[in-house]
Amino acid sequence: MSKFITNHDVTDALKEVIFFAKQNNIVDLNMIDDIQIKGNDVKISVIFPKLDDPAVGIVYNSIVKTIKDKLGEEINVEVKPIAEKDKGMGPLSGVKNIIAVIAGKGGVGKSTVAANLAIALSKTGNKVGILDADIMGPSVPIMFGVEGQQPGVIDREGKTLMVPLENHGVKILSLGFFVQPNQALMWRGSMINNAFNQLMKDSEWGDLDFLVIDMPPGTGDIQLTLAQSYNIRGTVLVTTPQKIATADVRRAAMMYRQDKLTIPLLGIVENMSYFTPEEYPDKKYYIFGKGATDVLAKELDIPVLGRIPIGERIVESGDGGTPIILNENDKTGAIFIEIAQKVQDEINKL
């Protein structure tokens, strides 16, 4: 053997290994549980969603011939997988379903849908949290009311956690909590995903029968990362009636049906969707136009989870830090109750 091998050796070469399930080397896919070295042998723990996957044989192939290649025919290589259920560590070891609402462009009311959505599925009886990866424009803070608070940490096994925040049932980060509100995020995007990954792995989210993502629009960096990295339940999408907010809403809807990287899409939530005057209960008026929704919904075959009207108080309680759902007297709680209750029945379906 030429020279001592270090564990950044091995690491270095394992990154030319690639799951082609997600389209990643295993090292950036977060794979690699662990390395051992001692002398000439070298045991390498792997990660995987299931051990019956046909690319467990073909990665395990693949890191015996790269670090021999690499490092030496001399080396003995141990390849051992792991699957992700039988590892049980981790803080999202115990999250049963990630849910990630999205939309195509901004200004839908996505983050309005999730943050209600999260206490509906909560109010429903379902242990709740919700991540905050709109890294540009982060706004649950707000709409939970801890704006300026941060959260706690914990050591575990050498390695500090963070603690999410709590408030209206469900457990709550947000890169916001780091970032002063007048600080401009000039960030390329490895930072984003490191931030982002940080948020979602370094985190004690403890048990959760949800974990609401709510995603940036658009499909950049973190949807990408999303959909290699983790493993989604299904996505819900965000739109406003316009012909316009559809279109991009299909762009982003269409990311996640691309091959190896199929991710169920649960249904489609219109926001904005028609005003009701007070005086008038029981009027409907379409500002933004009608129908497209249901063309959309109709072509990607998935259904229609609920149409929210505009209305001030939605705003008004976001604004505050309660959101509309917490006000039993209006009606629109009652349409995110169901709305909640149409993802668990689309989730149990798949």
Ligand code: ADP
The other form holds:
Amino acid sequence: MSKFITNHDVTDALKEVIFFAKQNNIVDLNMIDDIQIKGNDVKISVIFPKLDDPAVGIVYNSIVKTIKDKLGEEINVEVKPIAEKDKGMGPLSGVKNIIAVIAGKGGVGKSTVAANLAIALSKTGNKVGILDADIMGPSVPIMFGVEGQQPGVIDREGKTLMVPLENHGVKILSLGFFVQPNQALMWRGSMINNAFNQLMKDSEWGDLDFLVIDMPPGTGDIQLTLAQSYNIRGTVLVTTPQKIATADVRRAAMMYRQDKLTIPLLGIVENMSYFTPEEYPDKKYYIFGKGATDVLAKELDIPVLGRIPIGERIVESGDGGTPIILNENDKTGAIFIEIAQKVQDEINKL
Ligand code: ADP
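Switch from the form predicted alone to the form predicted in complex with the ligand and give that structure.
Full complex below, order starting with the chain above.
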């Protein structure tokens, strides 16, 4: 097989499967409860109004044929029909949009952007969660002021689920709740994947408009597997303005855009863009250079979603557990609100 199959590919293919009783495709009719992909094996759980309906067999055959036609004859398709009345809450079935925040390397402010973006989305009327998958530097618990706390657990129909912590209007889970910082380097890829899958699927996220994932920086098997396993609506790239930083994020962007994995790039956030001294509020000093982000945006044909200035308050507020967007006196908050709006606009264009 020359191509990885992603949740995205399967969902796209399923849009061609029609449920005639309702004259629409099974994706738009919200009939897909769950999709699981392991190598060439694809398992799809589909919800039907009732199971003793001849339409079940028709849809079943149509799913198998469509997946094989579109994604390859070698794929083994298993369809599990579920009656409407028996449907469980499929994992993540209440989550409308998963957004991955990505960067070429650590230290560019990816977590800072992810945290402020999540709060900005919440402030503009959305239900939001954030999942910190950055095992090397899980800083989301600190930024949300929940460091040292542990998520609760709840029993749902015989299954134990984690209950995300909540602060600043956002539900929060982090790999950092489970890994001591000095252990992170010992974690193998498969361990990270398992922990990530638990945070995604064995957690009570409930209904969310956006689940923001703070991805590990760079490109590698971990990033690829995480991105491949979920229906990610789009990515937000974070870079600093230096040419060398934009070269790193270009590599990361290309990983998400390669033909094996077609996750839309929603746009770039340029962090540490310029410095404005307090005594000269109209001046902008481009300490790390200017222009490289625009070159990259043009090359990738995606918008620059916003430019965040360098600011001591950004560090203090992040370290203090109240991201800068919560400081009404700082102009940076308005920039993040605009970024959140543009992210939604880009999603609406997809
Ligand atoms: P990453 O997730 O890319 O590793 P972080 O968001 O953890 O980066 O940020 C790294 C450090 O840089 C943190 O101390 C953070 O407060 C600081 N930082 C992030 N953005 C800015 C900014 N615009 N101005 C000043 N410091 C920043």
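We call the rigid core whatever largest set of C-alpha positions still superposes within 1.5 Å between the two forms. Numbering follows the first chain given and starts at 1. As the structure is a computational prediction, the values presented were derived from the model and not from experiment.
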query	finding
Rigid core fit then residue 321 CA moved by 2 Å or more between these two forms	no
Per-residue C-alpha change between these two forms, residue 43, threshold 2 Å, rigid core fit	yes
